[in-house]
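Read the single chain below, which is given as C-alpha cells and is the form predicted on its own.
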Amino acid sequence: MKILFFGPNGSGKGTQGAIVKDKYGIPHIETGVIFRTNIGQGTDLGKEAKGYIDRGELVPDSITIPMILDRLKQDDCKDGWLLDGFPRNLTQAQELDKALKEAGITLDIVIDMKLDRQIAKDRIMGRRLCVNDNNHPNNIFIDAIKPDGDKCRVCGGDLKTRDDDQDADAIDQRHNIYYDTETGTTAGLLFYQDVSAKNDGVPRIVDLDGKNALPEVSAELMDKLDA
C-alpha cells in the first residue's frame, strides 16, 4: 500500500499517519528526515541540499525528488509507505507523478484530509502543552479534549504554549500554501484527483473530514482503507 496524505497544518494529519503506519508495518516517510538522514551520512544528494540550505535557499525539486525515491526503493518500503509532506505545490506534484511512473512505482492511494481554514488555524493556536508531559492532549478550541481552565485535563499540571503556535501570520503564510488551488498545495491534489479520475480510479483517492473527533477521524481511514 503506497499512499501520499494530504492534510492542512493543524488537521491531525501527523496522527493519523502514526495509526497507518503502526496497522499496516508501513514507513512513515517525512521529506525533513530525508534530507536530515542524506545530509548527516554525507550522500551526494546530501552535500548538494546543504549546500543550499547553509545559504537559505529552497532545496530544489531536482535533488528532492532523487531523495524521495531513493528512500522509497529501500527494503522497508517493499510492503508499501506512507509519505506526507511532500508534494507542497502544483509542480512538484506533476514531477513526483513522473519520477514515479519512470521508477515503475505505483501510487495506490492518496488521503485528502478536509478542514476548513479557520478551524486548522483555532486548533493550532488553541492547543497547549502539559509541563508534566507533552502527549496528555489539551486544545481549547476542541471540546472532547478542552482542559479544565488553565490545568491539564488528565494530570491537572500547568499548561504552556508554543511560541509558533500562536504567530498567526507564519500560520496564515503556510494555510496560503496549502489552500491555494492553482500553484499551491491543494493544486498539487487537485493534479491527483485528475490523474485517478483518467486512470480508472488509479491512485484511489481517500476523503476524510477532518472536522471530527481524532476516533472518529481514525475510524473513518481505516474503514476507507479496507474498504
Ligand code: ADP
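Starting from the form predicted on its own above, please write out the structure of the form predicted in complex with the ligand.
The next block holds one chain only.
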C-alpha cells in the first residue's frame, strides 16, 4: 500500500500516521523526522537543513527531493510506504508523480486531513515531544492528551519542545506554505486530486476531519481506509 498523508502542521498527522503504518505494516517516512535526526547527529545534511527549519522555511527541493526518492528505493519500501511531510509543494508533488510513473509504481491513497489554521497553530504551540518515542502524543492544550505533570503520559519519559514549535513567526511561515494553493502544499494536494479525477479515482482521496479528538479521527480514518 502506497499512501500520501496531507494535513497542516499541527493537525495530528504524525499520530494518525503511526496508526496507518501499523495497520498496513509499512514504513512511516516523515521528512521532518529525517531532518531532525540528521540535525541531532550533526551530519552535513543536518547542518544544511537546520537554518531553513528554524525559520519555518522549506529545505530546498534540491536536497529534499533526492533524499526522499532515494529513501523510497530502500528495501523496506518494496511492499509499500506512508509518506508524511512530502510532497510539501507543487514541484515535489510533480517530481514524485514522475518518479513513481517511471518506476511503474501506483499510488493507492491520498489522505487529506483538514484543520482550521488557528486550531492548528494552537496545537503546535502546546505540543510536547517524548524523548523515548515521538509518536507518544502529548499536548498541554488538549485535555485528552495532557502530559502527566512534566512527563510523557504514555511512558513517563522526559518531554521536550521543538525550537520551531515555540516561534509564532516560524509557525505562520509553515502554515503560509501549507495553505498556499498556487505553489505550496495545498497546490500539491490539488495536483493529486486532479490525477485521481483523470484516472478513475486512482489514487483514492480520503478526506479526514482533523478537529475531533485523536481517537475519533483515528476511527474515521480506519473506517474510510476499510471502505
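Just so you know, these numbers come straight off a predicted model, no measurement behind them. Residue numbers count along the first chain shown, from 1. In this text, the rigid core denotes the largest set of C-alpha atoms whose superposition between the two forms falls within 1.5 Å.
- With the core held fixed, the Cα of residue 35 is displaced between these two forms by 2 Å or more.
- Superposition of the core reveals a Cα shift of less than 2 Å for residue 189 between these two forms.
- Taking the rigid core as fixed, one finds a CA shift for residue 50 of 2 Å or more between these two forms.
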